[in-house]
Each structure stands twice: as structure tokens, then as C-alpha cells.
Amino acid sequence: MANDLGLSLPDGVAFPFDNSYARLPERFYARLAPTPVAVPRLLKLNLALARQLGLDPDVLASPDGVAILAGNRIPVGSDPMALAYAGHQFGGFSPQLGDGRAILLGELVDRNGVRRDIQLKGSGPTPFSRRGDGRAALGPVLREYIVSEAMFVLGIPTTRSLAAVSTGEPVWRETELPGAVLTRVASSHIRVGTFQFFAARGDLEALRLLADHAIDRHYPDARQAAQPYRAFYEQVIARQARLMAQWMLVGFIHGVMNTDNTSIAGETIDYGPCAFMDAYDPATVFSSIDTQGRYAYINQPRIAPWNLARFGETLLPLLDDDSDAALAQANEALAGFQPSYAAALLAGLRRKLGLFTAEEGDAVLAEDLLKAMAANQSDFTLTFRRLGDAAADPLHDAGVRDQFLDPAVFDAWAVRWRERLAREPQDGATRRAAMHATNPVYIPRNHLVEAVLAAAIERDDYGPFEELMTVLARPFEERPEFAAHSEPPTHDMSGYKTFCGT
């Protein structure tokens, strides 16, 4: 059996696929088949994930499955293309991007009833591809899988990842790689920079129907509205201020805060030179190619609301007619950002201190403590994981004192928290148990996710990897046998660098 692009059609392979973007127009998208490679093998799939997606695993982990889930056969239904956009590149715009080695297969509607992207990573050459090769090594791919499935599981909105398949064929980087092709699973993959990509061309017909296609999408009840444009603008802006606050209080740091990399559904996406910091620094940088500091974890919530006023510049058309009216909506609404920035922020750090309840001097006392941490090069996961047992005994002060260099900068700190605590009506283990649910004591640490690439990359060994993935699903609950994977690096890492991978 074949389709209309040439490529055979597994039998007892059903995505149950429902694609509404592939009925927006045509120049929205390039429909394209993936390029097949030449030896396809499966080395993760998700279960839990397919389960949720209304698929078989063991289908899926058939031959025809991963067929399917390394591009060499369309399942049917989909309609597979390579969506256009543009974007701002470390602040210079590119008027056309576009997916450059990604094919959307296809959407489902989840037994959850939301609706999801199917998309292949690594899956070849498009008209976007700006010459490159179209193809993922064999490191991002997994890099990818590890953190976006740790970002779920501590319950950061993410894309996430279906499958990791090789493919039996060399990528060339800086030297020859494994290849390998992800199945990414999203919301949507409508971005910034799919916005930019028709104002930059002054398509109000595009804006409006792409606008209208996120509101029905993400955002329905923007419909209802006075001002449904501006309603679905405000929406954007307040879940991007709640997302990098769940990013920096976890010590992520995404490394390329694009306006093609911002999402429309308020996930976190594109996961390429990303990593979690281990001593506390605000200035630090891992991208080798941000060599400014333009995304480094500090200026994370200062580069969202630029990327979204590059958004609201995209929507003043249709915000109104008269472009000063236009302009004033779109900054009231940007005008939102910080308060609602702040406001996360602000009650996740309370969470993380122990506290129940609020109290004016609850900001500087978590600031005091993040500049203490900053000034002693505290490990920033293992300082609030272990002041949880603090918060239940005193007794547990000397686990977070052994993150201070000069553990006299902690006592003292301790002192104004406990008098805090002093005002809170829970008892030490209640509050102890809170606090372990909110601060993971597992997170994808550097020098362990570069063990587990190396071991794959270099000797085909996946146990690691398996290891490393079975120690993330449960990040908040202390396991003895993998108290090694809590540890920061036992050697130096201060010139740890990350890389995108294109």
C-alpha cells in the first residue's frame, strides 16, 4: 500500500490523526515526506507516553513502528510538512527559518482529550534547511529526551519526546556522529516566529487566520472576549511569565531564547545547548555559542518579555485599525509581564523557603539567601533540597551548611528564617514533606548526562542511559541505591560548555 508521496504504508500501524494546521493555506507549511535512512534502530520509546497518546507500544516498537518513527514510512492519515517561520536570532531577525530538519507527521487528540503534535527531529532536508544536512546527531537527540522528559516530571510545561531511534548513518559536526531522529511531542509548534514570518511579509490574511487558529487551539476562551486578540496576546504573555519562573527556580537554563524558540502554548521548547546549573551564579552561560551572555540564567526573564513584544508587534493589525491605539493595548498588556513574573517567582520561592503564608519581607529574605548562595558557590539543588531537612530539625543544619564556604553566612541567614518559620502554623514535618515535594533532589546534571552520551556515542552502551532516565522519573523522592546522581561534579566543570547541535 502507498500514499501519494511514494512511501509505503505499515499495515496495523493507526495514528489517529486529525491535522488542522495542514488545513491552513499552503504557504504556511512545505508538504514533504522525511528522507528515509538506511538501518533504523529503536532505542527508547515512552511508554507511558504512547499509552497517553492512544498508542500501541508494542506496535510502535514493531518494525513497521519504527519505520515509522525513524521517517522511512508515512502512517496513515498523516500529512507530513515542514512548518515556516522566522525569527530573532540572538537579536537579528531572519525574515525565514522554518523547520530545517523536523517534519510534522501529523495531530492526535490524547486520552486527555488535547490535542498533540507529532513531529520528527533529524528526519532530513526541507526547503528550510538553509543548507544544512537536515539531520540530528546522535548526542542532542538523547540530551533532548533526558531533560525535556526531567522537565515534565518536575512539572514544567515542555514539549516532551515519544522516541529516540539511529539510523545507522554518520552526521558530520566538527567530527563524524551516530545519527539519530526524535519523535517530538507538543502542544503545538506555532511560535514567535511564526508570527514574524507574515508580518515580515505584510500578510494580514495569514495573521489573522494563524491568530485565529492559536485562539481556537490554546486559548478559547480568548474568543470570548471584548478584544479576543488582545485577550489571547495577554494569555501568551502570562504564561511565558509563569514558565521562566518555573524555569529559574530549578536552575534551568534553555541557552537560546530565540523568538523562533518562544512557543505560542507557553511550553518549553527547542532543547539544544540547555543544561541545570550546579553552583548557584546568576551570570552563568553553557551555550558555546552565546558568547555575550545574552540568555544566561539572569537574563532569562528580561529576554521573554522582549521576544513577546516582538510578538505584540506582530498583532498590532489586528489589536486596531489606528496603530497608536494598537501600540497602547499591546504595551498594557506587555505591562503584564513583570507582575506576573514576580508573582510566580515570588510564591515558588516561598514554597521552596517552607512558607505556608505571606509576609512583606518574604522577597529579600529568599534574595538574601540566593546572594549568599551566589557569594559561596552553593549547589543550588542540593542548598534548598537539604534546607527542607533543616525546616524539620536543626539538627539537619550542618547538610545545607556543608554548601557554604563559609557556613557563618548560612547561620546567620538561618536565624531571620526560623524566626519566619516561628510564624507558620505547620509542624516540622509537614513542612519538611512540602518543602521535598517542591525541591527534586535528582536533576539532569551535567557531568551525568555527558557520562551518558559519551557511553552511548562511543561504546553503543544505553545502561546509563536507562539508569540515568529510571533516576529522573521520581526526582523528588530520595532513593539510596542512586545517591551518586544527587552529587555535583566531583571534578572541575567551570568551562563546561553545551552545543545546539545543527
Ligand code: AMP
Given for the second form:
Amino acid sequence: MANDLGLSLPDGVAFPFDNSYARLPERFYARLAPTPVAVPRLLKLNLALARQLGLDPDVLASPDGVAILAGNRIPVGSDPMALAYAGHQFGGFSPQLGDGRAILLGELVDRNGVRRDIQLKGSGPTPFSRRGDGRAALGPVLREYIVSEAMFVLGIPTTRSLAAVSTGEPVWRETELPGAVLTRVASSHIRVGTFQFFAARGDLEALRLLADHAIDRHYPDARQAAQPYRAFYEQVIARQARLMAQWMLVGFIHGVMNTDNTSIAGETIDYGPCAFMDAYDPATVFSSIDTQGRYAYINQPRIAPWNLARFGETLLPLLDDDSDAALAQANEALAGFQPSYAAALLAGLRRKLGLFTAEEGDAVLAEDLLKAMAANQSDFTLTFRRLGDAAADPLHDAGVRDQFLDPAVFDAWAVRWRERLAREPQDGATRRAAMHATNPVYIPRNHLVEAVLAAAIERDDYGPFEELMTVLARPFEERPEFAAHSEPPTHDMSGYKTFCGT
Ligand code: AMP
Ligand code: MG
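Please move on to the form predicted in complex with this ligand, as the form predicted alone is already shown.
Below, the chain from earlier opens the complete complex, with every other chain and molecule after it.
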């Protein structure tokens, strides 16, 4: 009864699923259905994403559709399953993690021909739930919805959020909280930890099948390379390097960069205690459980290659029959991370500073600004945004100077910056337009997100959530009616902590 449009049919809603992961051997997953919830209520549906997936938003918003998004009904064509994986969490290895509170419904090929996983998160216990109820609280579900969609419009590879549904059931964390289910859309849910799962079991056959699956799905041109698995590893490394640069350039802190939260497709995945920085401080950590600051802002580009080294270890038997030769190859590939990252970061910093050309001293110029910002508690987002106005006209320097405890520090740096700008032909308006297209004015600031969550949780009020989503949908376009959303918090947020929400 499945058709191409996902129309409602007499026997239920059909999604045009094509489930390639389900064709892998049984030991890759556990087949099971989501656990139904008491009173599903649709909180948010991502209309544009639904259409992109070839799904009819009206069908998804209908009672049958909402039942699917809550896990109360299985759409026709679905082959629901929880995926197996392992992972290093804060440096310690767990040979078995897996989807403990998520169910993959299936894969859809979207309108651009991209295969995407449709997964319910918070959908009940699975054989992989070691502890925990398999559920998600409303707060973390809304946070993931907000932040993942914000990352997408900022142009950063990420999983997406198709829908949020409340369950009408409480979940128990430190207190009783309302429960919810998020429908997550990802290029895939293959993680570094998925490879580690099979490597830990010495299951070479599964490793090869998984690598081939990931190559076909995400890196098809690696297949043509002289050494496909080497090319695969190199391309995963390159994507992670670019992703780290993109996080750093917007002040994003993932918070829990464990190997099981590292996507082979190079997407930002597993939004938990993630948050954006307000004042620029490289040591920023928000996650309550990250007491050592392992996943602090500045550590992210060091942790990524650590995670990729763990990935490389799983690939050794595929790289060469001779273990020394395999290790040498893996190390050569991994050495590519740093230059790729540095190049992506510097290119991004040049764009943030409004530079159209490349000169030797650009990295130092950018670093010196960042150092001055750190010493002067400058807001990361607003400083760069207002720098665009200053590029158009020094009359606007006041807005940037405001961001420095000692404005003279900015003035001294601005002299050097303007000398550098003067060596390029672009006029001020052109430069401002380019800078404003790369330096957002709106990000999901912590105090805004917290206000949205409080309204939803305490008052069942989704007005602030809808408003924030409207603001974040166009992050580069200043709109006077949303001026307050661009401002840093007026109250002290220095002790701000985020929680995994598990
Ligand atoms: P995360 O920190 O969300 O990446 O989760 C790490 C691991 O813990 C994954 O295997 C999750 O499936 C599992 N997990 C997290 N929260 C829960 C929960 N409420 N119930 C069962 N398993 C969970
Ligand atoms: Mg995870």
C-alpha cells in the first residue's frame, strides 16, 4: 500500500521507506517498536523539512500522523529498530551502549536524493537501555529542536528536527518533568562508536560490511580510490575537521563529544548539554557533568582527532594485512586533520574579519582580536556582527568598542585591521554585506533558550518557542522588532550549567 507521496491510506499512513540499514545482519541492531505514550500532542512540526522529505505536513499533523510521531503507531513501510554501538565516554570505553531511548523508523530518500534516517528519540526502553527509562524530558527535546535547526540555518552540518510531541506522561529526573518525543532526521546514525562496537568484538566481517555501507551512503567516491578504506578514513577526517572549524566560528560548544556522539557523516549529532557562548572565553564549559572541562570550547578541535584516532584503530584490519603498515597508514591519514582544520578555521576567520584575500599576517591579526576579546569579556557574536558595521564606516566603531572593558584595546587593534583592509579594493558596503552574511546577529542564546523552556514546561506556553524559532530562522538579517533577541543577557549567567537531560 506504500506510495510515493506518503498519503494517508486506509490501513494507515505510509512513508516511502527504503531501509538499507535493516538489510545489514541482525547483530547490527535490535528490532522492536516504540513504546506507546498516553496522550500524544503535537507541539511543533517542521513543515519545510517534512516537504523536503516528501511527506505531507497535513498528514503528519493529523491524528494518525501524530500517533506515528509519538511512537503509538508504526507507519507502513517502517522496520523499527534500535541500533547497536559502543563508545568512549569522557575517555573511558564502554563496549556496549546503543540506542537506549531511540528507535529508527526507517530511511527516506529526500527530494535532493539524499537518504535520511527518521528516528524517534525518547520512544521508550530498548535492549540497549542499561539504565534509564528510555524517555526524554520536554526541556531537552525543545533544546535539541531549537539548537539543531539554528545550526542548520547557520550552514553547519547537523541532524534536523522534524517534530516534537508531548507524551502526556511524566518522566522522573531529579524531579517530575513532562515527557516528550523528538523526531530526528539524520544523514545516518552511524557513529565512531558503531565501528567500535564491532572492533571490540573482533567482528571483522561486520566491520567490513559497516565500512562498505558507510562508504556507499556517505563517501561513494572513496570506492574509486586505490585504497577505498584509506580514502574513507581521510574523508571522514576532513569532514570532522571542517565541522570543528564551523563550531568554533560560531561559538558552539557541543558539551559531550564522546565517540558515540561522533557521526561518520560529519554532522553535529546528539544535542544534549550543548550551548553557545555569550562572552568569549576559550575555557567555557557549560555541561554540569564535564567537571574537568574535557569538552570545553577550546578543546573541541583537540578532542575530534582523539575520537578520529579511536575510529582509525577500528579500521586497521581493513587498511592493511600487515599491522605495522596499517598503523602507518592510519597515522598518515590522521595527520591530515590539523592542516584541514587550520585551513578551514583561518578561511572562516578571514570571512569574519571581512577579508577577501589571504595574507601571511591574517592568522595573527585574528588571534590578536580573539585574545583582546577574551581579556575584555566581549560578546562573541555581537563583536563580530558589529565589526561589519565598523567596516562600512568607522562611525560605527562605538558599537564594537562597547564590547570591550577597555575600548582602547579595540582601537589599537582596529588600526592594524584597517591597514589590512586598505590593501583590498572592496568598498565598505560590500565588505559589510559579506561580513553580515557570515556573522549572525541571532543565535540561540542561553537565556533565551531557558526562557522558552520555562514557558513551555511551567506554563504550557509555546509563544516564546514559536517566536524564537521565527527569529532564528533568519539569523543573518537584522530585524528591529527582534532587537532584544540579539542582546547578551542582562543578568549574570556566569554560573550557567546545562544538563544531559538523560
Ligand atoms: P547520550 O548522552 O544522550 O549520547 O546517551 C548516551 C547513552 O545513554 C546512549 O546509549 C543512550 O541511548 C543512553 N541513554 C541516554 N538517556 C537514556 C534514557 N533516558 N534511557 C535509556 N538510555 C538512555
Ligand atoms: Mg549519544
